[in-house]
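Here's a solo chain for you in structure tokens, the form predicted alone.
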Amino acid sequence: MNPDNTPPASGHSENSDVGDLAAERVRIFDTTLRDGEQAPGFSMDRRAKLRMAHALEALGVDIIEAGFPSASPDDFASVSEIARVLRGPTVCGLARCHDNDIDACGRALEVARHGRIHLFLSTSPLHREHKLNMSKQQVIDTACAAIERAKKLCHEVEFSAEDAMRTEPEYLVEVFSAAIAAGATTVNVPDTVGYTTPLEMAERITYLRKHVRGADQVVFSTHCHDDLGMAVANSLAGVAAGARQVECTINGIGERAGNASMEEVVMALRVRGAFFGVDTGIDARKLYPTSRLLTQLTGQAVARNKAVVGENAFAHESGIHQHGMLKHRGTYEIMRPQDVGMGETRLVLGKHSGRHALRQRLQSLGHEVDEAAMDNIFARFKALADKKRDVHDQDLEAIALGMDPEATGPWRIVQLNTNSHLGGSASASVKLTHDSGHEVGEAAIGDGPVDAVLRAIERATGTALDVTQFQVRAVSEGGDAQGQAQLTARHAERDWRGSGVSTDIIEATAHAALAIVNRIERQQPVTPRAAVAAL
């Protein structure tokens, strides 16, 4: 594999086929905070979306949507927070096309460094009739008034149509004409039921701007919802046919099943600068820690298999993915991972992968292994691997040493306690048992109970670990998902790798930080501090 972990100087993936580095803009409209957050499940309180807009302001989004001011007084407050403190982006508060919504917004926004309203408004028939009330003319001069009124109290105004895909192409390019001529700085059209395809989508942006009157002045917008599994493709097609802005969310959230999602339409502009011809300002790299950062603050997971930012997004299991990854990253990866700010691709050991990623991680381990050793390692692994989901390094290790890896040792916990309380120290005991038929118990304070068992295993095994990294992630779903702690430490000028899985978080790291433990020793024979004790 490529060992140039250093992301291209332009930001954009190796793969990347941009032909034109001062490529047209794409504004980026994030509404994580509007449409995302008023989505069951996604609610967020007022610190939490003001971390949130301070992450999207690093991200590089140029317009956040921050909130919908009337519909609550802490929405209001939100909004008025954030249009204090940021600096950098447009921020956009929505409304309804009625009197007190607009002025809800004009005073939410009256801080901002540059702010807009987003005003809303239905135009199609089945809108029309069962949800207005209104003529078609009645939606026009509504629509009119409205952006007429917001125009006097905020930098811009957009304009959105909504259901804009189900309404008569010829009756939305009058709406838009007006909307413009009464101040519209963008129009937005809107697929608010996720019901078009991207070839309607393209053909609709075509005419449109073709043929609305002052079309040249704004900027021509799209929201696309993901109910047939096409906001991601709808924009795209949106932005090929001219629009210039796309509506979107951070891991597409929304109503319904969510909104185009912003880390999707990115990665696509970027992989495939070449055929778009456009960009955005967008820094790439911080998308997977802002898709973490979402996941943090709502409690939602990402699925595995999420594109750009899912667990699953850079990790390879079948052996011919390995091995053609193995020989060339680019024949199974069209960007990499540190283009999004996630790390490095993984060749996850499982029944599906093949000997050459095998032998790849056994060499990563110090283990140099010749062909016929490797017969019957490669026998061994596929059996372990048909019992396991995964086959983590100490597996391998067990079996390269001919060990039983159900069962390695020396040391093995016996018994584990820890206590904790919030704003102070922690504590924990150990005993442990080692083959050599000693058995040693130790216990230590630590400034949380993970560090606090790792001192006590340390004290306990006389073997020092200077922890470099660590991870813990669920391995499945639910209250009593399981969780799998990942260990590297510094012992001896080498880094040591180790994993543990357990419901249960620190015994999960106990078991990563003995099987570390345990590979020095097999590595680098010691004699057992308790035998040393009983000397």
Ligand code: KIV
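Numbering follows the first chain given and starts at 1. Definition used throughout: the rigid core is the maximal C-alpha set that superposes within 1.5 Å between two forms. Just so it is clear, the structure is predicted and the values come from calculations on it, not from any experiment. Compared with the form predicted in complex with ligand KIV:
In this overlay on the rigid core, R51 has a C-alpha that sits less than 2 Å away from its partner position between the two forms. Taking the rigid core as fixed, one finds a CA shift for Y171 smaller than 2 Å between the two forms. With the core superposed, G423 shows a C-alpha displacement of at least 2 Å between the two forms.
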The other form holds:
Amino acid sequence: MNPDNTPPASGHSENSDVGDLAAERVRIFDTTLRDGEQAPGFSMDRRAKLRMAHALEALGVDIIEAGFPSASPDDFASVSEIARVLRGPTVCGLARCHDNDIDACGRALEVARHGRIHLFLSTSPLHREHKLNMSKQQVIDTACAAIERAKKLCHEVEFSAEDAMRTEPEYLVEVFSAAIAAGATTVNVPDTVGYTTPLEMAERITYLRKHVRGADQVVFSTHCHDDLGMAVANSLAGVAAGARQVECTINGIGERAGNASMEEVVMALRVRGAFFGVDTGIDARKLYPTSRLLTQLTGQAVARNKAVVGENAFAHESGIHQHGMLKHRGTYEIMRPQDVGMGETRLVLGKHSGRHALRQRLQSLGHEVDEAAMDNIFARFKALADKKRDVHDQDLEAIALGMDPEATGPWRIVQLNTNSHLGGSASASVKLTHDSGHEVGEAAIGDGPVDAVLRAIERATGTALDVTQFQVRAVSEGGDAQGQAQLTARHAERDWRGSGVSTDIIEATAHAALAIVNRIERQQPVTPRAAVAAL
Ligand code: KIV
Ligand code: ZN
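Form predicted alone done; form predicted in complex with ligand KIV now:
Below is the whole assembly, all chains and molecules, this chain first.
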């Protein structure tokens, strides 16, 4: 166990959760890789999670909830890997109040520089009766025993009273008072079902801070779901009432309607700094690039009108607004696109642009690339600029994020031909190479060119792909925009996802299919959902 992670000898008074940050600082606890990732359509494989974790570290989040170690061996490995490589943020793992969960979490975090075990147990009457079948006292005893066990493995222990906002307030006081006495360093007040309102949240946090014994020794936290569209407002109300940790996700992804969106919480606290009187440690200029990274890794775009990071968030179309903006930007703009790292111009480079301009543009989009990666990116940029007149920010991001399976192998496309007729069948032929040195060519017919290409790839690689989802969307603007194809396929009882980008959407689909085949060959499955659902 790393010494930084060792419990101090003298208990609560050395609670670094409370002592090391000013009272005006709100800790940002990111759960994109746990609550976000467990939502249907947002699962990520281990490599994607690691990439996201690095981006969250660069963004400046205080705590990263990296996963649920006992949910599956893959979740365990992700949490452990993230704990090993991140040096700045606290890395947190989720555990039920079960010995096996707690021990698995402790093992996964053994290598962390700063680790935290996050325990949860339901406290509301509905959950006590129908889910847990436990009395009020049994819930308290179970939580305390779990906290004491976790405390032996990790100094920082967070306790979440699941469904707290539908729990009797007086009982919640007893639960949290006992949890603090048992060693909890952060107490979290989740609105698990997205039921509460801002006023109620503010009242609840105020009440708890006043009545919970030991309240001044811990950090109060919010964790709001967006079922009624109030997750961000409820989190902010919690902060106004004294909560000093907000649990949130990039793009607001999460169970059902999602969690509070980090970019909205952070920018509200910043833009309305004078009102809230608090700040976060987030580098806001990395919000947009991090949001984009998540959409690329999951294939799930945000709505155009999404606050802070949507494509329209800073676009002023109406004549009246444009007129006002030209006279004084402040008339209709409360923050600038560059404040959140969004490029001010969307049209960027062309085929005559040089390496220096490309590097600068990538930097302004939040991508620091080393020399070796730059060679590859520059070559791909030139190839793209030859095909398409204007290269947009989104095109560059697609290149920088390396969504192309070319980068990963072992299979690569050498040739691809398709033929289709209106109202008739289609045919495709592919030639592929494998890192082992062999080359294989196959042809197939199908209902359309996409179907034909997928069949040809299945034949060539010998890997059966049962496609369950297929999406194509434009990466940027205009008729010559690159298309991103996103495929999910079932293979060996697991879901596998791949994406590909090209100016030709059939080619993009072939890259996406090959990304899946490559992933299967490298045996990097996405976390089996069944394992999480069974919890
Ligand atoms: O929504 C919730 O209650 C949770 C807990 C595990 C904190 O996600
Ligand atoms: Zn949640």
